[in-house]
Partner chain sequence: MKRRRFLRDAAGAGLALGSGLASLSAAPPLPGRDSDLSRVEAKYYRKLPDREIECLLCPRLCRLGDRERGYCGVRENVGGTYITLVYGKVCSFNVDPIEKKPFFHFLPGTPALSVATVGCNVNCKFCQNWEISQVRPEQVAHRDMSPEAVARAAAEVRYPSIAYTYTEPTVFIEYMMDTAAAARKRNVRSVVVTGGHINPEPLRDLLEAVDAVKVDLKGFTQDFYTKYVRGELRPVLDAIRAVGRSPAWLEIVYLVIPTLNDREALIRKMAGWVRDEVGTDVPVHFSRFMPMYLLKNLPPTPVSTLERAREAALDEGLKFVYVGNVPGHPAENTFCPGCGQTVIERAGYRVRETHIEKGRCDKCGETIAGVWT
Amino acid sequence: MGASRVVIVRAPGLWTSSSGCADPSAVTNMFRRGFALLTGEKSDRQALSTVFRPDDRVGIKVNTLGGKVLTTGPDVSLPLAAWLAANGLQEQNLIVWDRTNRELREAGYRLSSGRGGPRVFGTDAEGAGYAPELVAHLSVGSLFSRIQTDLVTASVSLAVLKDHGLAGVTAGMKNYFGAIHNPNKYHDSRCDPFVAEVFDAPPVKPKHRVSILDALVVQYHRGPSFHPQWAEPFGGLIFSLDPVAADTVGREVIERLRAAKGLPSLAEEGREPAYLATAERMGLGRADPGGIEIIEERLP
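Please supply the coordinates for the chain just given, on its own, in the form predicted alone.
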């Protein structure tokens, strides 16, 4: 079995607008380069064809708990949706989503649930909600969002990379806690094994295609809420087809930022993200750095 590839694309000149939002053309170039390096394909359309089918209904699961200051904002997710639509996917088959309409609005999204695309709405939107049947999987028992169970055939986890006071790290895998009705139930024991088990559940694992970590700004301490003194403008996106490897590399980014600021490691603080090793044991991906190939590129 070959190494799991993780791509880090950084673009220091992202914030060119007085609004504080990332420049959409720069973000689009990051997606273009990230998928090219991840798949080894030269053209955008070929790169996407290795990940998605043309008729896929793709859910882009964002994380908007942090409001406008620490969130997967429309300046990141909508350029991704536009790029997907320009390269073989159908715009009306793209859904940008999270738990609630309120959280999406507070993060700066304009809601849209009509036939045009991409559509943007939460699980609590009319016509969505949670699937009625409980999914019992390993030690997890949850209702999953109908967006994840019924409305999409393929899923992208597009989550902010953050320190987490309990889990150690919250990134692409834990983003799917936003797809269940009872995430608070699964924060004991540093969220281990629950992050791995929610990801492994039938509504998630078969549909997950790619993890993209939004590391434009990384909360490397006292997360998951925003604390500006411990938030670093990293200016990066992290890509992998291996969800465990993506989060492992995200964890390494956080550890490097912590070390540079003179902070102890997550393990030294008693917040080792043990769910990563659990996920590897379950066969979900690579947590051992020796099994991960990292490609890093800095755009002009």
The other form holds:
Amino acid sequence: MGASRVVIVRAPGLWTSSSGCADPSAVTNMFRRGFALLTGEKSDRQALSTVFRPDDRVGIKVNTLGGKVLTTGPDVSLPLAAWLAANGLQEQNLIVWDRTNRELREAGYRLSSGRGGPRVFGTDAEGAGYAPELVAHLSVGSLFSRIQTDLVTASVSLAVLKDHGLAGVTAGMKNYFGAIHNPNKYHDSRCDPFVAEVFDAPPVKPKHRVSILDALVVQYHRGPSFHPQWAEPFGGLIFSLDPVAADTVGREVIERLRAAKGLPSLAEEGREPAYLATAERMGLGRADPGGIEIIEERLP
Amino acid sequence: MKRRRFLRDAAGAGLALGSGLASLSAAPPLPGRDSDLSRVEAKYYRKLPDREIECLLCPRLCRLGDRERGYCGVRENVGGTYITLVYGKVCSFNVDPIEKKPFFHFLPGTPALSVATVGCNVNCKFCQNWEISQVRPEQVAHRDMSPEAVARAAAEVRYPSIAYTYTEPTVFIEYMMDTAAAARKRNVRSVVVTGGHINPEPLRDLLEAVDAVKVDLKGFTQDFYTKYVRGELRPVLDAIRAVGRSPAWLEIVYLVIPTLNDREALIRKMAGWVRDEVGTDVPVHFSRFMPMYLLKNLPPTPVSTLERAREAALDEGLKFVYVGNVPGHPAENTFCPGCGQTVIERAGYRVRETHIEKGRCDKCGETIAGVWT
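Got the form predicted alone; any chance of the form predicted together with its partner chain too?
Everything in the complex follows now, all chains and molecules, and the chain you saw is the first one.
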């Protein structure tokens, strides 16, 4: 079995001076390069065809808990949706989603039922909600968003990369806590084994196709809340088909930033992200750095 | 178990559309339902640097950054101020016999106006009300009711008590205490149905506001609490002790779950602890487990197991031991510890006959502990 590939694409100059948001064309380039390096395919369309079927209904699960500042914003997710639509997927089959409409709005999204552009809405939107059947899986018992269970056939975890006071880091796997009705019940024991078990649950794992960590701004300390003094404009996106490897590399990015700022490691703070090893033991992917191939590219 | 919720899970109720995307497009998203959650500052927390807070309400001591919620899901840090999202947001509002709580020695045969908001600070795998206890306030429809409105509703129809029940009242303690205060002014009493997972200071304040507390003692080992409750046993025992030493009336329920907490030696140990710590007059109810929520692989508790538990507890010296969730069982009745006469005869939640006068058995004069008027 080969190594799990993780691609880091950085574009430090991606922010527009006028709005402070990421420039959509720069972000699109990052997606283009990320998928190309990840799949080894030369054309955008071929790269995407290795990940999605043309008729897939794709859920792009964002993380908008951090409000406007520390969130997977529309300046990242909408260029992804547009690029997917331009390369073989149907625009009306794309959903950008999170837990609630309020959180999406606060993060800068304009809610949309899909007339001209991807659909954007929360689980609490009319017609969505939680699936009525309780999913009991290992130590998890939750209702899952109908967006995840019923509306999509393929799932992208487009998560903000952050330090997390309990889990150690929050990235692509923990992003699916936003797909269940009771995430507050899974933060004890450093969120372990719950992060891995929610991901492993039937509504998530079979549909998950790719993790993309939004590391444009990385909260490397005292997360998941926003603290500007510990937020770094990293300017990166991290891609992997292996959800555990993606989070493992995300963790390494946080560790690098912490070390550069003279902060102790997560392990030294007693916040080792235990869920990564658990996820590896469950066969969800690679947490051992020796089994991960990292490709890093810097765009202008 | 029959639950008469006046409002059902709004998320479930909203599933009118098919599962395909085409049908979804027919209904544009509506504004989130979380816009009308309460924003009342919570009690029992301390502020920390960098807009963090530590919740002091229950033994979890959740430490939360800005925009984070506690384990209960109903208390949130908003910019360094801790708020309760459920103050006055009633998700269940019913009239129940007080025997349903169960209280058997507190105003028997009377109705209790029963209220709840969503939320709970543990996560029992056998929860009977998980659809309202294990959810967040946005996910369940609610009715706005001020403390005064609840107290007035009880007083106007002469209900003698208000019960805070169904979910875990600890998580809406601010609302409960204000309602209890409003009720007391109208001579309406307050009773609490709780898991007892609460810290000493808030419990002390609560006990000054309410008249009776029923504690669900869910097991008698930390291992059980870790695996099946996700909580701590020690604080629950401390809470029982504190209630027992307060003026509030105390009753205890022990849900007997086959193979998990039903060993006779354990029952005896628990009963001995009750006897030694809060006294032999405290009623103990051994309730029958029914498979539900995340614990569906076990059968209902055999009635014989409940009867053995009752015998063991009586043998340990407890005076009032009941079998619960077995309608029509003789051990639903209250027997005089002096002469053995049936002093309260029950049929399910109904009281059929009472032989207690001024707190004493009308046959032998033995004092029957309780709050009778």
